[in-house]
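Next up: a single chain in structure tokens, the form predicted on its own.
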Amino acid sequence: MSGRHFALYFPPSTKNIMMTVGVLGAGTMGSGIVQVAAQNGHPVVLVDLNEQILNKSKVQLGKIMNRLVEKGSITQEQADQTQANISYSQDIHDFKNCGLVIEAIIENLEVKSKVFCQIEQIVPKGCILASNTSSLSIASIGAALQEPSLMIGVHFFNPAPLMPLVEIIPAVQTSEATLKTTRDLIDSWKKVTVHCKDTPGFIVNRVARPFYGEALRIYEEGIADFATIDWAMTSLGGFRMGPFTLMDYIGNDVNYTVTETVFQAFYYDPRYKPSFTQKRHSEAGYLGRKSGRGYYDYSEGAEKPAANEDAVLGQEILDRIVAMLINEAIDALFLNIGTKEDIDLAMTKGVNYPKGLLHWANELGLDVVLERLESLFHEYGEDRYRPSPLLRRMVRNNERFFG
């Protein structure tokens, strides 16, 4: 550690000098984070070893800036300044003046740990090291560092410039100063931040598992097809996208990997069990929109299959999936993954749910939710449907989450 100097960090609210932000990985997520930081006035260093991906990111940002100018969202001067704030590099040594480095690369613990060890030797002392991982342990990544107190999770949602939510995840080693500085900084970027415990999937990717998993289970049981399940969740439930449309948008390979990671990290808890349907689609290369085929066919001229718009069937589908989602949100609160306010905020701002799940539970009645879960548990005899102890306790005590 000798020979390294302290980073100069001045919170934007108190100084005119902006800290330099480094971003590793010029893919969709990394490029989005770069845009957010640069638009908020920071000098940004974007590093990717792949020159083609780096150039693609630069070209894409130029197109985005032009569109924003055409729409009147920003001025030409602001667009030019945003682009001028960004440096593109294939060398991680160009992070040498950064006060914060955010990693947005492959979801692989070994790779991330190795890269952060290299970056730690380059950046100034006191530089915060942040991972944009969606499900990996921040404590495990930080354990490889000489100064793990500077490691933190900063999970943006795609597309980063548009989605307001950022999950802030301190590890057990993370210092209070690192947490405060990071959250204050991201808040200054006009983002909505929530504080999450360092557990698999954090808030959003943990609580959202049943949206995909239970929809897949309903399909596998032959109760309804993809289009009908999507119709029930959007037309009756008010969700912006149905689960199969959303999985095709995310990518079946990405969504399946997150599911598998969460399942393994929770010691194979059946609540997070992956689906063979999704695994087979991923193996077949049916990844969704990006491959032209997923649960739906996206080739030119292809027609989306019609849904069975039976109101009774649709309501059964909606009730089952929402009950599972609410139970997951309640269990996240029970295990102190986040506050009740942050859990509801995370699901509305991170994945555009029509309402917070704990507010939804109040609206339906906690006794009704418990009854639905107990009915599923009785029918299937699977631990997958076990109600949260907190739900049982609150029903017994006639309690509500809000008001």
Ligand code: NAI
Second form
Amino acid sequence: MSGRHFALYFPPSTKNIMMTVGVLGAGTMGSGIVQVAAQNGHPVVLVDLNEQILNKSKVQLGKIMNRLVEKGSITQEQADQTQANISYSQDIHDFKNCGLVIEAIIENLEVKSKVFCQIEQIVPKGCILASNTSSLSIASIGAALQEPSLMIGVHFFNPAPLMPLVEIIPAVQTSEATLKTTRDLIDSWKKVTVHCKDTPGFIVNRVARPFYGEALRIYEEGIADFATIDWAMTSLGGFRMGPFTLMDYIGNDVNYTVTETVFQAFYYDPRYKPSFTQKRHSEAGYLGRKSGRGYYDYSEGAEKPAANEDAVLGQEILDRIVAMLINEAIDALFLNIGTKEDIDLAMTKGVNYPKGLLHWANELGLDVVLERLESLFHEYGEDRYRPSPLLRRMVRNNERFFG
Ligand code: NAI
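Now the other one: the form predicted together with this ligand, given that the block above is the form predicted on its own.
Let's see the whole complex now, leading with the same chain.
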């Protein structure tokens, strides 16, 4: 009998066992996840098709460990142990003893789905199969498995060893046991886990859209230039990086693709509409730091443009972007994408926001946020600015978040 409709295999409990963790893909994310699991004492098997990338990952980890020892963050013994915990391979058959396999390969549904079906044939029964995908649905990745109840999303943030957040995303097929074992395990790695619905962008990449989108829109309308918008968000808003600096850091190609994917996945909801400015920068090869030029010029000796530090203009920019971010966070709560605690944690621990957006809404006053959105909605007549029904309801009932 096929296990398709029944959870026949229960994942092992994490108590008292150091399960072997498999990681597929030795790129940016895979290498970071391997470090986290190995530092937490797990035997780890890292598999990548590309031998050079595997070697690079190993050398890179050696450098990181040396640096941590020099800084006194870990002992030489701990560094040696972490490295000894990892084995490197080009053969997925080496996942044969794993209790959990985390996949971090290219963002392509067909490739991911196929490779999970192969892995399922190799690993012990009950092995949890997790994907680090940023934008694909977990339900679709797990659909072809014989035992899809063992499939789950675990979304780390870059760099994985430094960013505390991991979004845990059960699909419709995921069993309670898989969810609990995965969350307990990743909590035991001293990560902050939040539980999200299997919807486009999960929590962080959904709620953060206006940080980029509204900044681009403000630029396109000619209200302010890149440097001024970045200045408003950092100096007045307390964000660690302004939107344009951050997009240049992430890469305009990568950030544009996430925006476009989220937009399509939401059936073209205008709230997530991508920007021509970003598309053109991406098309021109102005990708950001990695190509030497993005919204800013990173070539040697290039001068950073000065911001127009006009306090009134800066406040207008900040108020508009923050109102849009808060609206997105409230709408995510309205649609049960996560709990209010998790939505606030996700933005502070995953993307370093200066405070949780729902706490921020309380501070500003929900009525003030609603007024700002209504005034934008009235002015532009675009659905992009529609206030969340939950925001309206809370203002009407004179409610606030967190009691
Ligand atoms: P990357 O391009 O740095 O690494 C991907 C690695 O997978 C490469 O080393 C490649 O050789 C290997 N690979 C490709 N196909 C393979 C296969 N069939 N078998 C074995 N290895 C294979 O990619 P990155 O940035 O690490 O992303 C990996 C995944 O993590 C993607 O799904 C991405 O959406 C997701 N992600 C990326 C984040 C980021 O900031 N880069 C953040 C969170 C998630």
